[in-house]
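A single chain, nothing else alongside it, follows as structure tokens in the form predicted alone.
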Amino acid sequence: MYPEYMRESIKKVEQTRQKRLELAKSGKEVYPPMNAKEREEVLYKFHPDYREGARRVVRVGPNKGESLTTEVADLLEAHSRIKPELFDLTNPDYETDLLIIGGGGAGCAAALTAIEEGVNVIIVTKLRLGDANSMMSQGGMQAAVNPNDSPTIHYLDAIGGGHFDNKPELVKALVIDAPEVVKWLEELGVMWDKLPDGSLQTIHGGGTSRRRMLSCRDYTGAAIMRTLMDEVRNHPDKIKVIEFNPAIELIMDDKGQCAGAVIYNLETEEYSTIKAKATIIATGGFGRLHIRGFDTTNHYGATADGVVIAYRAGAKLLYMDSVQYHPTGAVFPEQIAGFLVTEKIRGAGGQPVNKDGELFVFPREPRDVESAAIIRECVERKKGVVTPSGRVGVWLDSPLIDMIHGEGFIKKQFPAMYRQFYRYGIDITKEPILVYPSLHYQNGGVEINEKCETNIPGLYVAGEASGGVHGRNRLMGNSVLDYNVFGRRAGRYAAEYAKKVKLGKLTLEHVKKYEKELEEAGIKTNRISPILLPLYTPEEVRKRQLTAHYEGTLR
């Protein structure tokens, strides 16, 4: 329950809330959105992405010269965990058609795909299939599937919401690929949200112009990678699962394609080494990085592993210095801090208000926008909530949910939410929820086409490790369509690519390159990545632990 010194802020919202509940009701705005300028400035004055410190220059690789976010930067200018000379490529442990390394919901939307063109899968993943982001989302997917839109309509909201930076192909692809996506879904198992003609429910979401977004209650990226994971283990003829064995390095052959990857087993803490004639990269995003210091909304897993391993063996990056904080991330109770508080609660009514009870933006400005916002209201204006920790915040006026839609709205439609906070105390239906936002998304990632190639012949990237398709900022329910979208052509085109293709010689030269790189560039440091796991050991700690390169150790 929240602490009796919060009791005040909460009656000041419960005395603007009829006022705001009757605007809602009218049909009007409830606050006028930002102009173009309104957005601009916002985002430049109180976006982390703008803040000192956010981004610096990467000074090997591909992407040399360019600016990039700090902490990602710090990954890429770090030495591999191998020494490539201790590894025998002529015999590999295991040999394969295609690797896949994650097993979130692109990487299995991939392997169901691939194996319908007839060739074998190998799914490496970090922790287990499904422990991925894609388990996580909950507001729903986009999908233009009524009479009143069209993917047109969706193309330019993703387009304008990514800032105009997305690449054309790749949102073409998105949207044109999103009702069959739909379909094979369902088809596959996933029970949508219906009304009681049978139609498909959608609502609103933060930076569209008509309500596509398709759900399963708060439980859509669930119900989705249950269903995806569980036809995944349907084949295990063709598709083997390698679990707690996340891939440390890529393998390459003499031609420059890539040929599989080394893998590193968390539990016996041995190598093996994969020959693949293709590979995806399909690890998600890189959340547990913390950026800026951030609270996160991502799976323990996601520390930006494929796209380091990717751009050591050459892939060029696209769009590393944009991040998406998701606008409302729990703040209390702080045992839940970051904790995703879905978009959808907002598309159904709820409205972000200040500890005074004043509605301060717009509920459905894009996500960066309406971060900003958030993030002005605690930090210039000084309206936001404190927590017993310190951290900020502003409230969500969720019971305003059910006084739009009718008593029983908030727990048929967010069952999950409902209950996340009720086991604190805090019923929703009754009382706001605070909030602040959360590290939620990698919008950059290795740069790839609308086949899901990137520069590396036989290697393809399909999720979020991608860059590309959202731009600088993503709008909700475009990446659970995204991996399902690039997941099955990723599966489809790597597949193709692996029946014809001839591998040469196996090797890690590109390893010892990178390091020679390194020193090249003067960069002595004693990190090593990928990371594999978050760094939550205090810095004093891992040096007693006489750990060699404490900095990027596991433990």
The other form holds:
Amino acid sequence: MYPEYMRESIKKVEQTRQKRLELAKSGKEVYPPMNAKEREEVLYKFHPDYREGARRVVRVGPNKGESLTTEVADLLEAHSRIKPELFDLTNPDYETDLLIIGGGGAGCAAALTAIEEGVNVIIVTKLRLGDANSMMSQGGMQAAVNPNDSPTIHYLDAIGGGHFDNKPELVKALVIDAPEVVKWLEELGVMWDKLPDGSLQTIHGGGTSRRRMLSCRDYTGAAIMRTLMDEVRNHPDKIKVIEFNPAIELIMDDKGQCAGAVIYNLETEEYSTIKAKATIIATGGFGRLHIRGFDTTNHYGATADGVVIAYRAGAKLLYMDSVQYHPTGAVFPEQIAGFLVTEKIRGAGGQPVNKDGELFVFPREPRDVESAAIIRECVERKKGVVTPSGRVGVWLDSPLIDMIHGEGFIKKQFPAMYRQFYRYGIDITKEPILVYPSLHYQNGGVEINEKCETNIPGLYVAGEASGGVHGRNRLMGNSVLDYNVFGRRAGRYAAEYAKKVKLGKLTLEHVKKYEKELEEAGIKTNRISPILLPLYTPEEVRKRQLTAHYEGTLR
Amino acid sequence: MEVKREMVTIYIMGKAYKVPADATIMGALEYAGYQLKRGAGCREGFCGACATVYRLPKDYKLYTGLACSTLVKDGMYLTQIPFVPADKPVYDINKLEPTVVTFQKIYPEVFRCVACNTCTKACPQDLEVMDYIQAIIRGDIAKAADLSFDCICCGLCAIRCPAEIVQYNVGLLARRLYGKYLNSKSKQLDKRIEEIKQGKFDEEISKLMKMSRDELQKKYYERDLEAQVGD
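Having looked at the form predicted alone, could you now put up the form predicted in complex with the partner chain?
The complete assembly is shown below, putting the previous chain first.
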């Protein structure tokens, strides 16, 4: 329930609503979209990536000398969790054709595609199968299926949204595979939102020039992820799933090929080794690093593990200086601060307005631009609403949606959002939502090509852990698409490779080498990585955790 | 600025801890010093990792909730149920028919439902769980798929069910059958896939791929935008 003083501001939103509704219905843009110069200016002045201290030069590894997101550079300039000499690699605990690290959308799509090529697969995952950002995406997946749309237009939208930094061959793969992915998922049993005539329901997203967003209500990710998981579990003879066992280093062979990974049992604190002819990293992103102190929309396990272990083995990163803040994270109530408020709300006609009920930005700018504009409205123009705990945000006028599409639309199309706020006494069909940007997506990652190959033979990367598909800013609905397109590609190409490759002698020499590089760069730190889980224990408790010789390795 | 927070006492698996009164159960567990490995996932109500059961003082009822989105109450005693043992039958979705017969074969225990509605009462998503189980018994797969759509597979229904049905798996099968066999099909989708196979867009895209940054930028900002609302 909103406190009284916030209701005063809501009244102003209500006063301007009718006029804004007429504008929305007119078919004209409700606010002028920014041109290239305006975009650049608002980004430079207000996007968190451009703030002082947001980036720093990394001093070791393949991207040495390059400026990266500070929290990422910290993670890369850290020690391994293990001493390589303690591992006997002549006798691995598991052997497989294909090892997939990460049990989210990309990992499961890769596994299902790989087994069609006749290889055996092990999926290792830090938490449960399906514990991933893939499960949490709400709004939808882009695919150019409408007659007035085409993969070409999708290409232009995606590369413009990414500030033309995207790797062209990756964007092509993304848009060309999209319709086939829709079909593949439907044949696995995903329930796409359909119109009565059987055609796919499509709406806009930020930065789309055509209505291209397909959805499964606002549980799109959950609907797809659960279907993929269920299908993975229908093949226990070909796909072995090992849960609560994150990979904490890659294993190489003496020919410089990737040859598996060391995994760590979170519960028994044992390490095991897996020998694999090919390896796919599908570990997702880094929201739980809480970059620049931001709240995040991300899953508990999003700590960039895959990027860290790939980097230590020599994989080149791309655009790891670029962070996506989702324009609309929840700000009130306090308990859900940072939670995702789906972009589908704006896609369906919801408008961001300031404390006086005024529109101040085109509602569907690409995410980085929209976020920067919201920050500007709050920070520079002081037109935000301050919550009792001191947070600030602008209104996302959700009641407009039912006024545009008819009563009941929100409850049918946004059950998750409706439920989320209703639990706290806020009815989003009648009251607006208070929002502010929230840490959402790792734009960059390990550089791949259209076969998901990296610069290390035998190492493939797919999904959020990869870099290049989205340039420096991803559009809504292109990540669900990404993990399906590139998950499937990784599965196919890694399987083909696994059938041909001859592995040499297994080694963890690269871990020793990296350690030496840290030392030579004069980096003295007690940081270890990957961190695996964020630490939310309060300071007061930590002060009393005084075990002198902690034997475990999680803390 | 440190604001004095109102505190309450809760009992985590029987042990008393003072935690902020406005905390979620998950927030309270972490405030107390637990580092969660199981029992935490998306933390936003989508993944079903944090099923929790609790009782309140002088109240006989056993309550259920998600730790990520249920607020603590003074005197609450709770435990998480981070895992629900349940058989997951293996099937080939391509060989199933979207009828009641499939459920008779794969999930025969569905027909033991005594319509007690305990599953519905246990659901933290407030779904009509019993109604979708009953819909399956009637052979109404579409209804079951619709009613179970928002299921997050936390498993609280299954641990409360006296007939030992694993409702969330049953619902998932209903949705997969509906999505694959019963949902209406898009002709336009098939047409588009065919166009792509024929290479209809290859030349256009190749042209874009070869463009300089400036040319691309010009083309991008000149592109026309389809209206928000329309047919």
